[in-house]
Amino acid sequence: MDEIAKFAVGLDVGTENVRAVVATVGKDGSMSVVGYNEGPNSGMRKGVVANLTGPAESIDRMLGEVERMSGFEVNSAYVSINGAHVMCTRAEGMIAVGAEDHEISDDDLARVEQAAVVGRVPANRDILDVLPLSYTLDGQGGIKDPLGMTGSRLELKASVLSALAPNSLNLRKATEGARVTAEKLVPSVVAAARAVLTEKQMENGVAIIDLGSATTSVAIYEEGDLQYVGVLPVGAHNITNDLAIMLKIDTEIAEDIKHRFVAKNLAGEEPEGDIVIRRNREELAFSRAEVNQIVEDRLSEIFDGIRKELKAAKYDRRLPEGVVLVGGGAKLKDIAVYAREALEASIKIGLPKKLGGVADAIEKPEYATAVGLAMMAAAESGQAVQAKTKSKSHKSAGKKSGVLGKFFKKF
């Protein structure tokens, strides 16, 4: 008889890559990674779905290996959402809850959240989450959790995460095309924060920056709560494109060069010699100074944008715990040194940790979002399912010829 296990799935749908992490959840809440995989994505631009077929097929192919590795059939997941349309706004609400001896219930908390967002979030936006900052009960402020307390008037201050409704709907459709239900959409940088930030960092004040391929996301935490989220429509792939255009090479060679550069203001001195790349028995040489200049120009633009986000949130040079970098762009050589000079703050590379199983293989900055999504799924809605191994070829063939085909014909 197959065993019944509780598991959680995080699905990071990026512009260039899709990643998934499957973890079993113990009775004590501990997580053990049993499956993971990543693969190329298509059909998305700057974090937004441009056509449904591309992401659906990419997710389908990538999950085949995840299911073989974990022994679980993935039918639902917490899914990342990204793009400049993702916003974090402040909201306040107040309700009367009854007599003075009334005990605050879950229904009261839901009502005050509803009161906070009604009329404050435009109708064309999908509310992803309401994150309470503080409650006030009968004039007593600074309450983190009023559940069970007594009072007659309840007030709430909260951060509201939202996204444009058409973009979130299309993302859900894309995952459904791969027969995966998006239980919850979470901004990628918020999910990454769950995986790499400590309670101390979030309490004292810290920023997390997700350097993706086509977008750069910024989230700021203080007093244990999310204070700000901003997304820039530029990312590490822009560096690759700049190198390809300026050096007149294809993007594969440009990507290789991008991960080998050493800019003089990062390492302290200019290394000698040219950069040499060997491709198909051909040897290509490029001026290191020119490569460094191209990369620095684009990094300067990205970090100028990040600095503007920090200033807009009024946290520029006001973060005791500094900045944590995650995402594929965090693997660039000497990026922490560059970021320290550009942002005038301490810099760390964020790596997801404190997981069991095969977690060592995914302790990388690019897996922070997928791991964070799985952690959120485990904490909020881990599922009990029957362990079942299913071959990738059978799964993919069934989807593409049957459900996937009918799905896209419908939409």
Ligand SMILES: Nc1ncnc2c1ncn2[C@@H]1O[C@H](COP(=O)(O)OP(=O)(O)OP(=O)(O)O)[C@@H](O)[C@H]1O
The other form holds:
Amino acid sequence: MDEIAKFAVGLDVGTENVRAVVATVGKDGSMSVVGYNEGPNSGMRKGVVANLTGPAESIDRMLGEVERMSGFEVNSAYVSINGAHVMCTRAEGMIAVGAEDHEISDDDLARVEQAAVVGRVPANRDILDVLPLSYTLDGQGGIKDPLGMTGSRLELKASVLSALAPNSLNLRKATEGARVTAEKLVPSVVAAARAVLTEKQMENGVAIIDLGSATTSVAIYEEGDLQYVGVLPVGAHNITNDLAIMLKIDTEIAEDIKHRFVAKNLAGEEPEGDIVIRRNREELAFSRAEVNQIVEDRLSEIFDGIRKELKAAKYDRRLPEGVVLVGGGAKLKDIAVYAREALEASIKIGLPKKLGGVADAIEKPEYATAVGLAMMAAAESGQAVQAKTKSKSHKSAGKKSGVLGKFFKKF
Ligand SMILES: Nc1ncnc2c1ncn2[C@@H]1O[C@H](COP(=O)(O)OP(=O)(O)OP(=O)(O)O)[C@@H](O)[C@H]1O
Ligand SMILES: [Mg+2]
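Please give the other form, namely the form predicted together with the ligand, since only the form predicted on its own has been shown so far.
Zooming out: every chain and molecule, the one shown earlier first.
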């Protein structure tokens, strides 16, 4: 890569985990990962900020290591937003652009976007993005990019991503609490799609599913465009809770069982023997068949929900490129085998596209959202290279009484 032009930062604020990726962006647009980290989050419910200090402290603590690693001070980022309130709707707009020999300008494109959304999105919703699907110029439809074309009447069909305004405002406040300005909020699954899907998949038709801790999100792409987004308020942590309740064990042991043993036999054959966990020199044995039944019951609920989303979007069994799984839940053993049967589609585990630098360690399905956010920031925005000012960097390790406490007094 030649000279560094700017830095791009992706910040994934998940219900259970916060993750960040910092990359340098060369003048030629090439990215190189220079910092990343993950850490536990708190104060979130089903993808939504439930209190401001929890996520602010978690982000602040996690970013300390990212800044040490990259030597870059994170002041702004592309940030993930999640939860069942996140929606993708269709909108249409039309404007007159003037004389017949008028060439369509950037201004016209901005105006027709405005015309498509103004008054069509409820006041309590925040528009996150307007993604043009196609334009019609003087009655001729199917135009992808009308810039510079000649015409007098411009129409737009677009996908509009929106979120409940209080939820997006609270997320912004939470990141501000860690002294990070959210430049743009992007639905987690849409960001993940950017990191793992190929142009060919998005052209032919593909679904991406983010199996998070407390949410499961679906996004569908066809003809290169986002067609549908749906978020279910259930995720991989529900499996842990089920195991804890049914087996009368604490969630730590339940999590251990889930990670190391469970899905092995989801492929079908009757599991045998026990799962043995060692704790404080004690041996705890659990029936493999019983464990697998608990996990399968919850997975079947999650995948029924996904199938309903695919049906609602009219893409059920109509996805030539199949389904790509990302998020921490995509690491469940044999989840691909299970998903293939449940969705009757080909399944891949989505790993973020290869970027240069220290990217090896983040080529994991749970990093898809953070990587995708950094890629979007690199393409659309990015922070200029700045001088480091020690006093502001994220090293407070979330000291309650410090900067955060003072910050939240403002609210
Ligand atoms: N190796 C593994 N095997 C099974 N499950 C795993 C594994 N690693 C992580 N998980 C599960 O992934 C989940 C966390 O996923 P992730 O970090 O993507 O969630 P999140 O982004 O914090 O949540 P959400 O997207 O719902 O807001 C946890 O339930 C965890 O148990
Ligand atoms: Mg997530």
